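First comes one chain, alone, set out as structure tokens in the form predicted on its own.
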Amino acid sequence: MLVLSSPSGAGKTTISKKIQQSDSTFRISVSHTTRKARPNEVDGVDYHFVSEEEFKILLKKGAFYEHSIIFGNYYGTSKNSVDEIIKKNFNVLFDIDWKGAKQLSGFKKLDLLKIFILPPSKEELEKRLVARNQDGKESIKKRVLAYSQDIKHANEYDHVVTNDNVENCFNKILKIIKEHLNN
């Protein structure tokens, strides 16, 4: 099971999708969220978009391996969906933040390879957040402020990779995965 985490906007979702496209043994774990879908996001593919009430019901039932509130929205990884991926003999790819990775680490039955992706700099991260044109100014400000807190957790991961170039970062991560699978 591969965990990719990063500060918001550092490229983990882009890299996750590239891994799944290049290696048919991986399936991305589709999280539940209460946030509104962004343009081009598809329910059941990018996220399972649910109401806060629905999310809280699932939470009470113990339906998540991990969950957290990020920028005012609930996010969670369904035990059911992960277990289904495993039953079908696929590797699971988690695109989650450091809080979620920490919770996943508490489940000893999950064999995790954890990689933290860093942007080249805080300034570059802010440029990327603005360029992706998915968040308002206030949201971008919150995400940039969270950066300093997020990077403090990089040392909790097996590997840290800087995303100075998507292709280079992707190739470094593929190399780490191959080395891990060969051990």
Second form
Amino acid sequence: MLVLSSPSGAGKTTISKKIQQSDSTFRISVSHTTRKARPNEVDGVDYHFVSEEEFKILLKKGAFYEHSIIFGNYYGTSKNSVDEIIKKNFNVLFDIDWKGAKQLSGFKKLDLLKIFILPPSKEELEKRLVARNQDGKESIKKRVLAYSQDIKHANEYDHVVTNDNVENCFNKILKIIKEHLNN
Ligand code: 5GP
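With the form predicted on its own in hand, show me what the form predicted together with guanosine-5'-monophosphate looks like.
Once more the chain from above appears, this time first in line as the rest of the complex follows.
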């Protein structure tokens, strides 16, 4: 099970999709969120978009392996989505924050490979968030502010990779996965 975390905007979603495309043994775990869908996002593909009420009902039922409140929205990994992937014999790829990664680490039976992706700098992160044009000004501000807190958790991961360039970062992660699988 591959866990990718990073400050928001560091390129982790792009890299997750590239891993799934290049290595057919991986499937991305589709999370639930109460965040509004961005214009390019598809329900059931990028996230399961639910209301806060629906999320809280699922939470009460114990439907999630982990969950986190990020920028005022709930995000969670449902047991169903992960179990479906495992049943089909695929490796699971999680695109989740450090709080979720910590909760998954509590499940000792899970074989987790945890990688933290860093942007080259805070300035570069802000530039990317503005350039991708998917979040409002307030949301970008929150994401940049969270950066300093997020990166304090990089040392809880097995590997830290800087995303200076998507191809380089992707190749470094593929190499780490191969090494892990060969051990
Ligand atoms: P975004 O709103 O930009 O799609 O995601 C914001 C943050 O939420 C990202 O750091 C992403 O990795 C994290 N995230 C997405 N899904 C989950 C989840 O199911 N659990 C947790 N803990 N974090 C998630």
